[in-house]
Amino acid sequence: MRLIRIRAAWLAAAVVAAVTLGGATASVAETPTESGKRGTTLYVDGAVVQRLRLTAGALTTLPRQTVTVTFRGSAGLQTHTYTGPLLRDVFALAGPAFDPAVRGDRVRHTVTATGGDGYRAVLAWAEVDPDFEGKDVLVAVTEDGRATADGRPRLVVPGDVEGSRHVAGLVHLRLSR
């Protein structure tokens, strides 16, 4: 738990530095509309200490990972290389509100990712938590070396055979109990 707090503080400092330099916006925001259509801002809320709204610029200030994934999509079998921050690092900025007094509280949480078109996918927090599965789920800002098609991030879940949880046009992430 101490490592998560230290990492969250480091990530928050990185975003504050980016904001100070004029490169990004990261601030408390209202929950987006149901359709999620509010430009290219990514909203992060739910069971967190501080709700956030992050621009694509703010996401590029976070440490980035690169993964190549192959999955079945509407166009058949696809292989793409994505780059962006880890989902757990994005949530570290908001400070997940886990209750250490509740046994297994972290495994009771889920993340709902919503695209600008209203499409939603859900994953368990334990999938991304390094104390459990530790899957490197990305909030990708590039696909195959170029910015994502609509300028919005994309949730990328490595290891999924089906691409259904790869949410394009990502506008909202919610951590829930």
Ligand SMILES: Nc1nc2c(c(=O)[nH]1)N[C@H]1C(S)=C(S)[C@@H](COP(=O)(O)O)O[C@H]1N2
Contents of the next structure:
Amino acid sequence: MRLIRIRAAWLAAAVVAAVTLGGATASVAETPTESGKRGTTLYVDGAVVQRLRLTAGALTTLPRQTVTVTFRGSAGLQTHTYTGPLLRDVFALAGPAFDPAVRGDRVRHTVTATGGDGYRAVLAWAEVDPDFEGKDVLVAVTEDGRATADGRPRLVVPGDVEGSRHVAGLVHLRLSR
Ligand SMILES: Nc1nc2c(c(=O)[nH]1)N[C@H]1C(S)=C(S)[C@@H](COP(=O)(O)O)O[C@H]1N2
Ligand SMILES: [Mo]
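Could you output the structure for the form predicted in complex with the ligand, given that the previous block was the form predicted on its own?
The next block holds the full complex; its first chain is the one shown before.
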């Protein structure tokens, strides 16, 4: 277990260094404020090797995926195309601190996504883990070809009929055991 954590820490450090060299900021988090009045910083923390605070710029340097989703939202049924890094890739930067000594450790973890208005939605880690459902949940930075209206990422959960888990104005992602 120790070895795995150390390796994950190195990997996270290397990627964070790469992202920082790319001209964006990704570093150890301060305590996130749920009010979220801190620009467009996205805090990633909880059961991770390396807490992160990712600027919008840092997010745009990560490999990007595209998904088109149809969901029931405030304006009825709507379809949008989003691009951004995968949620699991963002957490790969932080290094999920799973414990191989605990039976089924990954399936007891959840991700809580919080918007700047305090709105929250929860996913099971297994929804995005490729060994389980492996869904391409995005930390979207564009909607229909343009940057999101508030300049903050949006969680996009393909397959959801209701729009409730597409957390807008994302400020915090937390992995919990
Ligand atoms: N931050 C935040 N995200 C949110 C909400 C919210 O109140 N705050 N509402 C959710 C709900 S219930 C729905 S249906 C969709 C609506 O998305 P839309 O505003 O793009 O139609 O956003 C979701 N994401
Ligand atoms: Mo909703």
